[in-house]
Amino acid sequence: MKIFKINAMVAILSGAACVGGQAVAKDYKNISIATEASYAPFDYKDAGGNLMGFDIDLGKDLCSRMKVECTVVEQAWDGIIPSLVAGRYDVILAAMDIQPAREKIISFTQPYIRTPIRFIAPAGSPLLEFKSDLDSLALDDVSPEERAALDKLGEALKGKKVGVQVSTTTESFMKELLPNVELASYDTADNMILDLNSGRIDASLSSLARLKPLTEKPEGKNLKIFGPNMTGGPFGKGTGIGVRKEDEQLREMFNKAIAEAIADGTMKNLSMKWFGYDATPLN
């Protein structure tokens, strides 16, 4: 029987078993899948304490798939690659973009969904008249165009605090790109929302697909989002599950399992009814 378990005090250890100081392959029954349970709709609580979201019910496919015994564990962002590499658990499904400064650490399955990045704001903020001469930016090789439309932005943003959330690709774009705009970092994405809708910070940046739904419920009713779609660069190549680099066997597996809910749809089920649009790979 294939079982998807959730349990946030699990932390089943991973990789290679030993016998005789030889290393065995694991045969990969058991999996352990770290998330962060803090960032709707991917992955977050509902008000009984269980895991819920995009990432939740993805994992519960792929797992399925694989036909494979599958443990939730609930890690905190900061310290979720850590751990992989520690061995606390297999992989990480916890909305990670698949960007080279995490390359170098660790390796990624081909993305699984791939979804812009852009800035949101409370209504009334005059942040929400700024428009952009460019209405996308793919930011893996800058154009003097693209770098025009970051000066226009970082002028816009001149004087407010923006909101990241640490040790992201949000915080990373805006220390590389908008150097001289003012950051406040947090914890988690949630925190961030309280403090935007309380006026501690002007704006925030997230996926589009974390902002949309967020817009649609009373924690997001007075939110807009504004500025241009940003991909590429800081941003990645898309999310990703990952993996210890050393773990290929597994990588290819999930890869497969990620390649068949995309031809099959399911994938794309899973993006509209957490995301309220197409979030499927086109490539």
Second form
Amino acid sequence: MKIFKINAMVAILSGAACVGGQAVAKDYKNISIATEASYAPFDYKDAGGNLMGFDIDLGKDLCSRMKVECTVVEQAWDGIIPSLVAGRYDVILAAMDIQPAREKIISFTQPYIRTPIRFIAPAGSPLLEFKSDLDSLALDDVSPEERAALDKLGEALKGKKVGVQVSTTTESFMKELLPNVELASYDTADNMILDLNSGRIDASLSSLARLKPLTEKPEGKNLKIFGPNMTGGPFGKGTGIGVRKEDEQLREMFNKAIAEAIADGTMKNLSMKWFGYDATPLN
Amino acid sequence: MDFDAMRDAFPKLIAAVPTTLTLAAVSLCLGFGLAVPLALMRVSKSRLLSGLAYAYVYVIRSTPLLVQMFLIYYGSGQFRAFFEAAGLWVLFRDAWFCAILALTLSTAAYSTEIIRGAIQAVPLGQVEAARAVGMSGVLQFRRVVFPIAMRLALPAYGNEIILMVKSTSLASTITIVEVTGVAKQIISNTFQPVEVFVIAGAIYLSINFIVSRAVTVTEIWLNPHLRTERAIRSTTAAAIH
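Pass me the form predicted in complex with the partner chain as well; I've looked at the form predicted on its own already.
To see the whole picture, the full complex is given below, headed by that same chain.
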């Protein structure tokens, strides 16, 4: 009991020292990376329970570039940001889009991929006949033509139920820009696809990097992509790695490694391997 | 602690209380309706009836409610063709139906055992007295055994009601937006789980405070012969609250 108390005291005091002290250059040797493991092909588990996917491969590559040991931990999506802030791990590498609400709490590296968001519906759905006047919508500031295209989309989705994963950019998009469409919230994207296949929801939306491989797999062979390519605004500035605000040095390390991986074509190769197309950010 | 975040979350969470209460109330009523015949099967002399009821209780009690809910909801989705052929898909398509079915089956199993125990605890003397005045089996059950058993069951059944109010939070995993579901949605925008869950916890606490008071009052009301000075005082106090 006594020992415990002393340990607790030391922990509190050293904690206070960390908060109070100036930022000391930290020597990162071990980095723990959180991922969701339920968002194929970014992060998921194979039949043997091993973590797989684009994010896992990218993590390995970046860690070897930075010459650090990395451990990957699983974390449910709805608690992934609070747990980073609480210090349970050092970075989030889980297909997370760089988006203003998240940037208030944590900071992000530069985007490692950038992919548009598309809708998806089962084959035979009348929604697949929807034709958008604009092929792509950049939603950073919504022009009148874009608003008209969104209204037309909202009209097509009237009376339909759209599935979103809780705490995602797609949920924010639907609530902000198509508030009159009925939503169903899911804890994981996998459960959402189950319900899309069973017909409980009529449509869903997700990044093309996820949807394109999905439609080529058995569980998605009956699903078809439709609607405009949507980027920006609620969807953010591409997909990045999340770090705590105070870990600026760690963010810089990752930025450098990402830039190298983009420059030498590793990012493109990984993208081709997992998504079937090049989703590397242009700039 | 961010008190502004708590103040913002409060009205949104309160707005979801009717959903939580509806889930709990509907499944408790249906579950009780199932539990009484199941308890009678459990105490029946027929091995077959008693065995069937016990098998039901055993299976439901020994598997997690979350697993049952997922099996009902996603399982029915996977075997949609079968459910459509049986004409049941209209029911199973609805998340509400699946949630209430899972909660009802669960509470029915636990309540069956509570009522079974209570029926068996009815003092033999009371049953013999009923028989002595010439009551038929059904009349005995209706006038003597069942009312006494209900009194005996009440404390344990009060527990079950409280557990059910809390179990409704699992419905948030199958897209129903009750108090916990709303809490998750708020957290998805604010990333402040502590503030929001403190309020959500306080809401469950308040609901269950009222439930446990109501159970106590009912208990005293049903057991006039056990009332003491102190019990009467606490009843009036509870009634005032």
